[in-house]
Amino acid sequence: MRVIDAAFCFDGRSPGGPRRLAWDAQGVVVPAGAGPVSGDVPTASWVLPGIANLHSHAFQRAMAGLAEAAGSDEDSFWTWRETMYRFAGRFSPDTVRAVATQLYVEMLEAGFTSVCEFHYLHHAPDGRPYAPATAMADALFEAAETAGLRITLLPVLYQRGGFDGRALSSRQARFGHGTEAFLRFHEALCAHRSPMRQVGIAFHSLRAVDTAVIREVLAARGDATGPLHVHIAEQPAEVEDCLAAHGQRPVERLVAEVGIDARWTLVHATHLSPVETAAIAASGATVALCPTTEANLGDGLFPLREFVAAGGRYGVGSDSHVSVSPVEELRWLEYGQRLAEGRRTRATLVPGSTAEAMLRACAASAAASTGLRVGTLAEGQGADWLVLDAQAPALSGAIDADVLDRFVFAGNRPLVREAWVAGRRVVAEGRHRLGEAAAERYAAALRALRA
């Protein structure tokens, strides 16, 4: 058994205070008195659970900043998507591996210790399967293993181009699967499950997958589905098209035709009616909010305060990776609400730390969304935590009562000194052990992608 003494430990559930953290050879948190201690006991000032990144498209890290030139007054998510499609068509397993490894190194340095990878670059650009068919997914598994990051791979079912049932375009060909082929694909990926790897299912969106097919997939895979994720209600046009085709809004339709529960993570869910907001909260499903991407794409603002008041669960993701920082996601989640309402401290309904309220929400949703033993530092959970940099100017004079708010709201210098995953330190002195090597491979991949 190994242990570490924390002068302040926010475990994701109870208020912070001194605590001895102990973990076993499998990287699982155990009672501090469960066995003999190995070696000296190091001391850490401020410790908090590693944060789960609930939504990632790893390949999009390589195009961050490349879709910002003004085209017309009509620039929107839909015009951005055209740029994304062109870029997506250039990737191979090798370039995906290099880009994802660099991204996952950045995530760990920033404080994300697990990621839900919403993966739809399945095939070659012309739609033909790779040999093996899982080559692109395997590259993501390998990238996460190299970086030391826990990963929940979410192979995406993507079958049509819109609510009208039109076929996928040529640029979408590499995303597509027939239902039987997808079931075989998911079954093959499930062989990779381990304490560091989970496999779930993502349905791209209701415009890309019919609800009858979703029911068919869920029935066929049964208890083997793993976590379930879906993009939903991200854009007003999506809501309008769903209403035109079915007379229902997207979340309304998903709830009525499929049903949702704690296995589900609804990504974005930006444009909701009050009835839909309450229905998600009552179901136990999680909403994955991605404020930096949602702002970058002009998506809109999620009704956070109403959702929290209804008992809803949420976490954050970096999505398109225009920013790779849980702090910035949390900060802009709160700031967006402040700008919309003209009030402060919107993420908490009771007196106390705003950052603590948001970090508690992330901790509470992590295990269900990832399917992994993550989120809190409770016994039986993964030994995944962050040690903050007590020497950073932004934390000068910090006390237990304000350290979490300083972590989230006190500036842009990274404040993570160490990151631990499964009881192994993967970031020390703010730097990942593979930082330079990963950056070199990433630079080579970008040169190839832009050639």
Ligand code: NGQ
Given for the second form:
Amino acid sequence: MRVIDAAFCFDGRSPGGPRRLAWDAQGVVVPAGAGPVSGDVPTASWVLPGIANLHSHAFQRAMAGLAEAAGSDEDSFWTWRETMYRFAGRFSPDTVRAVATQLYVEMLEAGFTSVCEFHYLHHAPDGRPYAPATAMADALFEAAETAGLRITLLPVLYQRGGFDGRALSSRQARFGHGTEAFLRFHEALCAHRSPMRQVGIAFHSLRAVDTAVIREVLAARGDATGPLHVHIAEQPAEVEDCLAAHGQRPVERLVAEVGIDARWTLVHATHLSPVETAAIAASGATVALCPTTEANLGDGLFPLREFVAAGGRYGVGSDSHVSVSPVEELRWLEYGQRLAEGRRTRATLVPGSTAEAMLRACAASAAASTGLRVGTLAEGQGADWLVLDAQAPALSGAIDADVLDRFVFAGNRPLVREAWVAGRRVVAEGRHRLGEAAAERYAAALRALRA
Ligand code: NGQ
Ligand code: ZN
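With the form predicted on its own already on screen, would you show the form predicted together with this ligand?
Whole complex next, starting from this chain.
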């Protein structure tokens, strides 16, 4: 058994205080005093759980900043998507591996210790499967392993171009699967499950998959599905098209035709009616909010306060990776609400730290959304935590009551000094143990992608 003495430890559930954190050889948190302690006991100042990144498309990290040139007055999510598709067409398993490794290093340095990878670059650009068919998924698993990040791989089912049932465009060909082929693909990936690797299922969106097919996949995989994720109601046009095709809004349709529960993570869920907001909250499903991407794409604002008031669960994701930082996601989650409502401290309904309320929400949703034993530092959970930089001016004079608000709201210097995953320190002095190696391979991959 190994231990560390934290002067302050927020375990994801209750406010901090000093704690001796103990973990076993499997990297699982155990009761302090559960066994003999080997070696000196190191100390740490401010400790909090590592944060789960609930939504990532790793390849998009390489186009951050490359889709910002104005084309016309009509620039929107939909024109961005065409740029993204052109870019997506260039990736191979090698470039995906290099980009994802750098991304996952950045996630750990920023305080994310697990990622839900919403993966749809399955095949070669012409739609033909790689040999093996899991080549791209394997590259993502390898990247996470190299970086030391826990991963929930979510193979995405993507079958059509819109609610009207139109076929995939040529740019979407590499995303597609027939239902039978997808079931075999998911089954093959499930063989990789371990405490560091989970496998779930993503349905790209109700645009891309009919609800009857979702039901078919769920029935076929039974207890073996793992966590279930779906993009939903991100853009007004998606809501309008769903209403036109089915007379139902997207969330309304998912709830009525499929049913949702705590296994589900609804990504974005931006445009909701009050009935839909209440239905998601009551179901126990998680909403994955990606505020920096949602701002970048001009999506709109999630009704956070109504959802929190209804007892809804949420966490954050970095999605397109225009930013890779839980601090920035949480900060903009709160700031979006402030800008819209003209009031402050929107994420909490009770007096006290705003950041603590948001970090509690992230901790509480992490295990269900990732399917991994992560989120809090309760006994039996993975030993995944962050040590903040006590020397940083932004934390000087910090006390238990304000340290989490300072972490989320103060300044721009990264405050994560160490990141630990499964009881192993992967970030020390603010830098990942791979040093420059990942960045060098990333630079080479970017040259290949632009060639
Ligand atoms: C994606 N990203 O799959 O990468 C999507 C864009 C779509 C976001 N929605 C494509 N942020 O939704 O059709
Ligand atoms: Zn997405």
